[in-house]
Each structure stands twice: as C-alpha cells, then as structure tokens.
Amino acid sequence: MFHSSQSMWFRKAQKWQLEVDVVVIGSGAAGAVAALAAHAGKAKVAVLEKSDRFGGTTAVSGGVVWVPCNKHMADVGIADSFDDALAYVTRLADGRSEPALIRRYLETAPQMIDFVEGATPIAFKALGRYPDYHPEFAGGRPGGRSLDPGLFDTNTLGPWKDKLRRSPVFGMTAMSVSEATDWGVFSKPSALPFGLLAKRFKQGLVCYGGALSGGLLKALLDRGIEPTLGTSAEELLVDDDRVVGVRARQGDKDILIGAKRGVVLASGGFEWNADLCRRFLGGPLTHPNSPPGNDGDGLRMAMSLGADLGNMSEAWWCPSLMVPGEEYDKRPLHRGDFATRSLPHSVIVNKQGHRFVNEAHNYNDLMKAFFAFDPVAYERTNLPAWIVIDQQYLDRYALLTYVPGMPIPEWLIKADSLDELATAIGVDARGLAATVLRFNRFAVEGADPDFRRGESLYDHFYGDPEHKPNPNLGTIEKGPFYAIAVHPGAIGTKGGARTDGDARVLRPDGAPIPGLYAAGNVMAGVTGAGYPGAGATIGAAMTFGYLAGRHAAQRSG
C-alpha cells in the first residue's frame, strides 16, 4: 500500500503513468455524466472501469430517470411544482437525509437534463403513465416525473459496441418503456411484437438501461473520452491532506493516476459484499440484483480518508426470483420481481401460510415486510417467503423465462392440491388454505381489506388492466398450485459517504475532504429510507455526478 507520505514522493518525483484534471472511478450514470460535466468545464478527464464492460448497475437496469419539473411533463399533460417535490421527497425520505441536499436535488435535476440531453444523442420522453411510487401522498404524481431514454443504436459506437455492458434480463429485447407499457408487456406477454423485437435485436438496438448507457458513452467518446476498462481503484493518493490522484489495479500492474483537480467516486454500492451487508444493513441482503463488481470499493477508500457516512442501513430493496443454474458474471442471477406478485391469482406468504404484505407495492417498501423480527421467537417471521400462484396465472401471464404455451419449467414446483404444495414448501398447511380463502373473497369482491392490493395508481401499473374488478386481485382456485422462493434482494444499497451539495464528500466535523467527490450509491443516499419513483436511483445519481463534475473541473490545480 502507498500511504500519504509515499503519494506525496511519487507525485513531486513525476512518476504518475497518467496524470488528467479529474479521475472518475464507476462508468455507471453517475461516473459518466461526472466526466461529461468535468469535460464541459475544460477539465481532463479518465474513467476508470474495474469490469471489461461500461455501464455498471445503470446498463442492467430500466434506464428510466426520475426528475420532478422535467421539461417533458408537459408533453403528458401533467403539471408539476418545486413545493410538491420537496414535500413528496421530504416524506419518503423519513428523516434520513440532509433537508438542504434533497432540495440541492430537486434544484439541479432539471438543469441536469438539459445539459445531458445537449451533450449526448440521448432524447428523453415522459412517462405519462408511470405513476410516483406513491402517486397518493401529498406532492406524489400519476406519472411525467420519470424519463425514459428511447432505444439505442450500438452500431454508432464503432469498435466499443461490444464493451457495452447488456442486461442478462432483457438484452436481447428492444422496447422502450413508453412501448412496453402500450404493449402490456407483465399483462400480455404473448402479445409482443416478437417480430419486430428480433429485428430491432439483429439491428443492435438496445433499450432501457442499455440505451441510457450508451448514449453516455457515445458523448464520451465523441469527446475523445475512452473509459479505461479492467482497471480497479484501489486507494486514493493524498499530498498535504489533498486527494491528488489514484492507485489503480491493471491486470497485475499498479499504476498510478494522477488527478489535479479531484476524484469523483461513482462506483457503485456494497451489496455483492457480504461482510459489509451485515455491518451496516438493517435486514439481510443475500440476493442483489446489480453486477456482481458492485462490492464496495470506494466506500472502503472514502472511509480510509475518515469521510462520514450517512443512511448506511438502507438499500435500494428489490425481492428477488431465481432459474436455477442461471448465472452473470460468473455469479448466480438474481432477477428482481416487479410483476409476478402484483399480477392477478398470485399471493405471497410467509412459512405459517400468511400473507404479511400487499404485493403489488413498491419494490423498496414492500421489501422491509420481510424483516419483521419477533423478539420471542427471535427470528425474522417472513423469511422465507413464497409467491404461490395457481394455473389461471401460468395460463395467461409470464414468470422469469416462462410464458404461457410453454411446459411447465421444472425449476416451478408444481402440486395438485395446496395442501401439498404447503408440504413441498414447508408451509403451514392450515394457515396457507385459510389465507387463500380469504383472498379469493377479497379478489371477488374486488377489493383487500388486509393489505389494500390494488388501491393505488402505482399497483395498477404492474397489473392487468382487463382483469376485473381489480386489476391486482385473481382467486387461487385452479389446480394444480405453483410456488416460487422470494428472496432478499436489492438493486443496489444506498448508503455511503455524506456529501455536501456540491458532491463533496464530507469529514465528520462537516469539512470537505479536498478533491474528494462521490455520486450514485457510494454516497449517502439523498432520498434517505424512499423510493419516490422510477429512475429515483438514476435521477439522484445523474444529478450528483452533474455537481461532482462540474465542481471538480472549476478547482485550481
């Protein structure tokens, strides 16, 4: 390891392989538009990758960016103010976050989208239809808020079409969001235009967050910009307690960055790192849903510096489905659940038979039912979970790779009665046949006492809007009953340094570390314990990456 008084040799001594204004580590949203910010102030500027392929967690994800006051909400229709954001991101955050950083945030994120929308070929469009996760509360929207990125042609990326990171999810497909919804993609599934989506495929089109990363790249390349791929960062050099540069890890050579005017940490969150999930989580996280590199690498060298941390216990929560034998990156996949559990003839329940949530919820809040903890019995009552399902789901609706007319996948564990499928399972026979019993009540009747299924704006989204009287709620009468495992999982945690307004990561006296700035979910995240709606993760990470670069390029050297 190199400490400060080595750094400081090697800096004066001019021994740096590389020496720019401002080093960006993580090429996910966050790192990218840092480094396109850093450009547009006339600053030099590397992106260090640790993976062989750019994108990080944005490319693998939906792509979409929550930003309220969005130029495009009025395309929709739909109106919006700055007093209704606060007060929206304000509840949600739960006292979790910086009063002053949330309205930073609110401030800036519209700017943010000019400014990437001038620098890249990305054109956003308003999902009209995409509701705020809680469209309900004070200040909450029924949809223009989050911005879908379009599709991408990866072939104007010449010889770097394939070092773009592709979900393993939806890769092959081509669809915006605007189009997955017209198309009822979680309702109709076999109604997809499979034509036009190979076609799209063999043409190189990408969608989601394939497209808004290569949009990024496309304008980082165009700037003569050429991420450094299958690099790690490994410390942060300081000189006179000024972080000045970067040891990074290059195949089996260190080599030694040098970065006069900051470093920008965006390199993702710590949830592939089990140790630190259990240090820091408030509930286990054993199955995220982002690449596997995301273990906590600038957490660790922000902590090194004595940075402070904020909203260590939270995470971007997502339950998590498994195909057995499925991998990425040479790890098992973990595909988050958005539909199958808000979707007609499916409950979730607990190993007494119990339901304990409404299904259909957001992904972040209905995922910290699951770690309910009883003091007497001193376990965490909802895990292990199941989805159960009967066969007028699989007859119309689609799960993981399955979509109907297919056999049955022998990774679904399949019984003809619910009694047998409690066994198979380990549920509580009784308790599973009376909850089923009662649900089929409340799906005739159209409405859920228990947990209000179906009630708000958002769960109709991931419904079946043909599906009376409730587009959430479908009896489990017909045989045979299927089950699936849930599993704790996550799309990235959201906890890490505390910065200030500018993306200036902090010293626990409130002083910023000087040339240190984070982005994304290596910094504590802005939204504290919420998620105020799709593309929340992107929206905060973009904007903070937008402040980190663009104050990095304006320091003196």
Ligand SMILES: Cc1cc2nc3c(=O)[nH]c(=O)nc-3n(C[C@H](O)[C@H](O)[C@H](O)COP(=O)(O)OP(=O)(O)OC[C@H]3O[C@@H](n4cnc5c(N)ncnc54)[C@H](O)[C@@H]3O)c2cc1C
Contents of the next structure:
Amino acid sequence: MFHSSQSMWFRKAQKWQLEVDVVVIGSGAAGAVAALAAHAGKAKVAVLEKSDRFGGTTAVSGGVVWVPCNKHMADVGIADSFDDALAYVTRLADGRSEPALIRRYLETAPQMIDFVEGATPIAFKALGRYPDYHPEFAGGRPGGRSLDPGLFDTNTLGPWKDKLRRSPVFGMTAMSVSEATDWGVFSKPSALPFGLLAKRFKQGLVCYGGALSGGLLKALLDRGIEPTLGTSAEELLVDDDRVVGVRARQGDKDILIGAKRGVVLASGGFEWNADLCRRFLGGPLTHPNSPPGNDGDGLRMAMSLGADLGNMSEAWWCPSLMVPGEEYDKRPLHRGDFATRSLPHSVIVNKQGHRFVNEAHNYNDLMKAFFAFDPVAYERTNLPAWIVIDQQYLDRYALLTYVPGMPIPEWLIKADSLDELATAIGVDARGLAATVLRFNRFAVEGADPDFRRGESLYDHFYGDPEHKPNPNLGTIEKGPFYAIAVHPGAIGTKGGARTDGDARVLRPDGAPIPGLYAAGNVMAGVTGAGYPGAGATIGAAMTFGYLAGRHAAQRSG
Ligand SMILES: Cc1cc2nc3c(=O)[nH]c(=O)nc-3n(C[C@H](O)[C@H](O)[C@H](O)COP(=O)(O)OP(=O)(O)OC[C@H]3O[C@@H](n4cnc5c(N)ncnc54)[C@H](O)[C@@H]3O)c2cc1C
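Alright, leaving the form predicted alone aside, put up the form predicted in complex with the ligand.
Up next: the whole complex, starting with the chain shown before.
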C-alpha cells in the first residue's frame, strides 16, 4: 500500500517532482555530512532546508567538533585511548544512552573526521588547551579532543556566498578558536586585533560554525549538490512500510520528492517548539540559542511513523542572556552565556540572594541546578536567577555587546550599593549581602569550598589566567553594582528518534523503519544526559550523519 504518514491524499500514480536516491532534511552538520557520505556511496542526493540560509544551528555555533582519539591530538602532545573515552562518555551519559551506540560513536568519529577532511577544504586543528567538560573524571582529557575548523573564505562559494547562515554574535569577527584562545577573547577583550578582524571581515572570511558549514557547503557544491533552500519537509511518504519520499512545502505549493534509497532526518532539535518543550523536557526551556527553524519537524514526522523515542527530557542546556530588542530571524535573540559567570567579580544568585552552583561549570550541567525543586513551596528555588557583577568586572571584561571603555549599557541594572541592587531586582537584600561577604573571602583565599568554583581546569579555561590567586574568583566590592537576568536556555535539544548504530530509526519493538534515518539533534542523543567536551554535539551529529549517509546509499535498510 502506498500512503503518506498523515493522509491518503497522495496516490501512487502521482509523479514525483524530483526523484533522487537519498533525501536529506536539514542543512546543519548532520545533514551536510550525511549528504556527502551518501554521495560518496554513489547516491544521487537532495538536501532540503526550510530556512533561506544554509547551515542551521551549526553555522551560528562555535564550530568545534569533539572527537576522542582523533589523529590531530598528536600535534598537541596529548595521547588518548578508546577505553578511556568509552568510560568517560558512559559515565556522563548517566544511563540515558545505549552502550552499543556509544561504542559505535567513538569507533566511527575518527573515521568521520578523515572522511570530512578528505571531502571538504576543512583542515581541523586540535585545541590542546580546551579541556573536556569534566577533565578530572576518569578518562577525561585536558584538551586535544576538541577540533577547530579554522577560517573559511566565503568567496569560494561564488553565488552561494550570501546564502551561508551567519552568526549574529561571531559573524563579524573572523578569528579561529585557536586564535580566540591565544588572544584571550574572554579575559582581554580590549586587546583583540580589531584592525585585523575588520580586514578579514571585509575579505569575506568567517570562523567557528561559519567556517565549518562553509567548508561543508563548498564540498556539496563541488559535487553538484545544490541545497534546496526555503523548502520545508512536512511529511514522510511510505510504500509497503518503506519510506520512499517526502512531501515538502515550497512557498505556497507542495512538492513530492522521491527517495529511492532513504530519507535522512537531520532537522535539528525542537527547542523552538514551546509545546514540545513543555511536554517533554526536564526543565523549562524558555530561551533557546539556535535559529528559530528548529521546531521539531523531524521529530513529529518520525513520531507519525511510530518511531521509538529516547533522551526526551534532555537538552544541551545553556544559561542565556538577552539584550532587550535584539532579534535574529524575526525572533528574540537569546545569547548563550559561556564566560560572564566564569570570570572574576561575578556571582549567580537566586531570589533569596544565595549562590546555588559553581557558576563556572560547563553550561549543560550547570543549568540543571537552576531546575532544583522545593517540594514544600512547590516551586523552582533557583528561578529566576541573576548574575551580579561589580565595576571591577566592567573595567576589565566584556558582557554581551559591551566592551570595556564603552558607556555602561542601559540594559544592565545598576545601583550604587548592593542593597539598592537587591531591591531593584527583587532579591532578598540580607541574603545577597551575606553571600557577597562570604564569596569575597573565598576570592581573597582563592578557593570556593561551597561550590568548588575555580577548581577544575575547565573553569580556568573560561577564567582570567592573569587574575590571582584564582582565575575564576574575584571580589564584588567596587560600586556601582550591576545585575542581569539569567534565563534557562539551550543550544539545542537532544531527544528524539531512537536509532541503531547505522542511524536507522527504530520502532518500539527494535526493528528499523525501512528507509528512514536520523542524525544530529533530531535523534536520541548518544551522549545521553552529558556533554563530554566542546564540540560533542556537532561531533555526534557529524558521526551519525556519516553513518546514515553511508548506509542509506547502500539501500540495505
Ligand atoms: C551559540 C552556539 C554555539 C554552539 N557551539 C557549538 C560548538 O562549538 N560545538 C558543538 O558541538 N555544538 C555547538 N553548538 C550546538 C550545535 O550547533 C548544535 O547542537 C548542532 O549544530 C546541531 O546540528 P544538527 O545538524 O542536528 O542541526 P542544525 O544545525 O540545527 O540544522 C538543522 C537544520 O534543519 C532545518 N530544518 C528544520 N526543520 C526542517 C524541515 N521541516 N525541512 C527542512 N529543513 C528543516 C533547520 O532550519 C536547520 O537549518 C552551539 C550552538 C549555539 C547556538
């Protein structure tokens, strides 16, 4: 029987407007690598992208790719072992992923990197000083597993130059992740080589996720695969239980695209779908950091065909800050906060004025402390929450659009005393005063026995290496004092269709749905609850994209 997943309006006699071997839905890292791998397997490929730009969240990201045992680690003198990586990821997954899938990921990721470097202009560089997110855990590493895609010249894309998605945050500062680290992007923002960055911007160079997506796009174009932008996949079409195509929406018309060998869902997470977030996530996700196209379309399509789901309560959590009025793709821009809370002279407090977490901890695990629940009061104790800083912070460090030397932005809540600041933000003044008094003692002593801020190598990476005695701890004592709200955000969700080691979408009985694959944030994330290191989301997305594309090209599943 030939039918669509939702309706019977589609008849077999109807012609495809386009017929290929493999249809890929989404142009982020997962989709682009799936398309390249399918092409390498001699498949004719179509890439559908809902928005009018190529690259998805991947293109606005840091572009870092986490791959244990990658060959570039030798260049920075760090050794790795499969068993160490396996033990480490398994611990962080916290029982929410499947052992065989974790193995498959770790076995395949280094091969995937070789494949991507062979197929694209990207030459990755190991980031020797970017630690894993729990570097002190057994199997963790002080650096080297995170790979930097470097810079990319958008002029090589020809007419596609302006169709590559640009980050609203890093889009104009072309510095590689290695350079950003060497130049002290967080701790010495005023010392960045602004002249060089302006020159590079004029030249059309991009960095981070722009460089990664740019390199992937170039490889697709070189193979004659022109992504179809402005085309939203709406429905999977099925014949005799096999997925054979997609109904997509282009402007005000439907088009039917046949997929002789398979369809790869690579449509990202569901973080912009408030309804799905409310129904599934383990905490409120009100301020997603990705572009707003990630609405859970792929998840919905997989569910329509009876896919099993996994890891649905998890996200790649990230505390978010906002500059009022800033927008991206006509929606509010929520900026992930990676450093403000890690630098000296800052704390995060709840409405009682209390600290509740190591503020410098990795963004994914940190966010979970915001969801702590008081069963008696029946409320989340740590929401809302505020970052409190003093003038010493603003004299040295950047904050969102502010760089030292600029006028103090109006969106920062400012007060001459901590008492007045507490009143302005609705926080208990006595609680805040006691917290700051205690924290200031820790800052002078260089150790935080309450929450262990500034203890891990990870914390130090986002701190100020020149600040003594601890790169993450500085007193809050010089007025004026300032506050900004911290919101629950995520750089993407990571729950979705359960897959096997070839990225085939599974039914609840464990059998694959023939012809259907999932990779990236639309699949049940292989790292479960955890975030092993910088680039672990894209590393997994590219790995399962590679597996999906390779397998689909064979038409064996
Ligand atoms: C500021 C920021 C920094 C980050 N830095 C890093 C980092 O350095 N390293 C890292 O590993 N991760 C990072 N992340 C997270 C990472 O970017 C994402 O987890 C990852 O890119 C997801 O890849 P993906 O291919 O699954 O989806 P995406 O890159 O989100 O791509 C999905 C695409 O599918 C499209 N789509 C959706 N629905 C449809 C449909 N119905 N039809 C057609 N197309 C559709 C979307 O428009 C989108 O373009 C960062 C994220 C942010 C926001």
